[in-house]
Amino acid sequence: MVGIVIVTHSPKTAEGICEMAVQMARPGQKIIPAGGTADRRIGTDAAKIGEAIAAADEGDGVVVMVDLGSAVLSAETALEFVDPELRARTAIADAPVVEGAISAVVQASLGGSLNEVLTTAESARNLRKK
């Protein structure tokens, strides 16, 4: 099953979409938070989210969800410290956090591939339009 990492700016913000999500998790889904730093402050900490990359793979990949701004460059710079074969099956979403990774959780629940899952992800980005 596709694994899904959170990344925000916030480790309590991590942690509620985290929750929120496993809501329509099949049992056992990976769903890990990477909000903020080491030391639990506001910011991001590319080694944080190349651990949770590793910790949410079981070998069909992983969606990295990301609220913004730094967020996407130490998601960007995680990857290139991971395994060179985690890295090739690893995707970063470019999607709204909340939304995609409600989307993300669902599909990979599913059974959808790393590509069904990024799609489902991204696809979000159109649920507020009119």
Contents of the next structure:
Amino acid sequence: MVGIVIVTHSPKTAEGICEMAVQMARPGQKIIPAGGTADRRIGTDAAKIGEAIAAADEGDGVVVMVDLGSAVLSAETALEFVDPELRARTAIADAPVVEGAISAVVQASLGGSLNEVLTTAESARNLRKK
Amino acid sequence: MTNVYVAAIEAIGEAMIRNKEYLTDLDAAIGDADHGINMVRGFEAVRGKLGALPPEADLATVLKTVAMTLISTVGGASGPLYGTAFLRAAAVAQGKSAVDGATAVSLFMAAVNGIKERGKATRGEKTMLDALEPAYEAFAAGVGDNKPLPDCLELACAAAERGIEYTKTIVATKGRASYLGERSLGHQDPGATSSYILLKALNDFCRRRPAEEA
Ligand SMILES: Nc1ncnc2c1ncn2[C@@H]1O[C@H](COP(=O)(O)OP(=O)(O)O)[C@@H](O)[C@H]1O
Ligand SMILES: [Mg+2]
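Can you now output the form predicted together with the partner chain? The one shown was the form predicted on its own.
Following is the full complex, with the preceding chain placed first.
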């Protein structure tokens, strides 16, 4: 299954999103939080994100969900340091982090490919609330 | 013998510590009030990491150490941005034992391009680039005119200072301040300010140590 990594500024946000997403996931689905800094302050940490990407990968690839701007910068920086083969099968989703994470997890648990999971996550941009 | 590159970075770190509150106050106006805290946390970690290097560490090693430490300790957008700048400069420094004018220009250029590549910003978006890019251009022009390197750094600082003033006149379209839209007008950008502080610290350092260049 494609693994999912959740990158948010607050460590609690990432953990909370993972808790929500697990409810929709098949057993064994990797959903790894990588929120906050190493000492659990608000922020993002490329090293932590890189480790989460490695931990989420089972060979089928990883989709990374991000919240605000600097989470994107840290996730892209993290990709520079992961193994090139893993980097080639990792994608950062351009999607709202909560809705995107739920959509991605459902698609990943259905056995979707990296591209399918990414597309599904990104189509969460169009989910209406009213 | 102290390592001149390490000493130069330490001088930058001290300047960040002196300006911690100033940078944080600027970020309070148009951001999340942490830029000074972020920079100081990063450079304090850097000081620890540099202290563990062998005294003969070359420029590339020093720059790479700074890069990796900033990337993993700063926490804010400035971490991956300055981290990437130092990382790209480290790649240029690889194998170089002394820094002449041409090398200094390529180090500076690689750093600025690293920030552009990482943040996908261009000049005029109210970011550190509004200080750094004109500073680079002034520096390169000075080297082109065969001016001594400290004088080129002086030109870079003056250009960065004008860049800070310019950021007051524009609306942020990149980074956290862009959430404020028009309300970011009139405020100077914290990242542009820390870029100036960095260059100024380097300039002061070079003037204290003539004939050496970091
Ligand atoms: N995409 C970007 N490109 C260049 N510089 C940026 C970008 N985003 C933010 N910055 C710079 O980072 C500074 C803010 O740094 P900091 O406060 O440490 O991070 P954060 O905004 O995540 O809290 C801004 O003042 C701006 O100069
Ligand atoms: Mg900030």
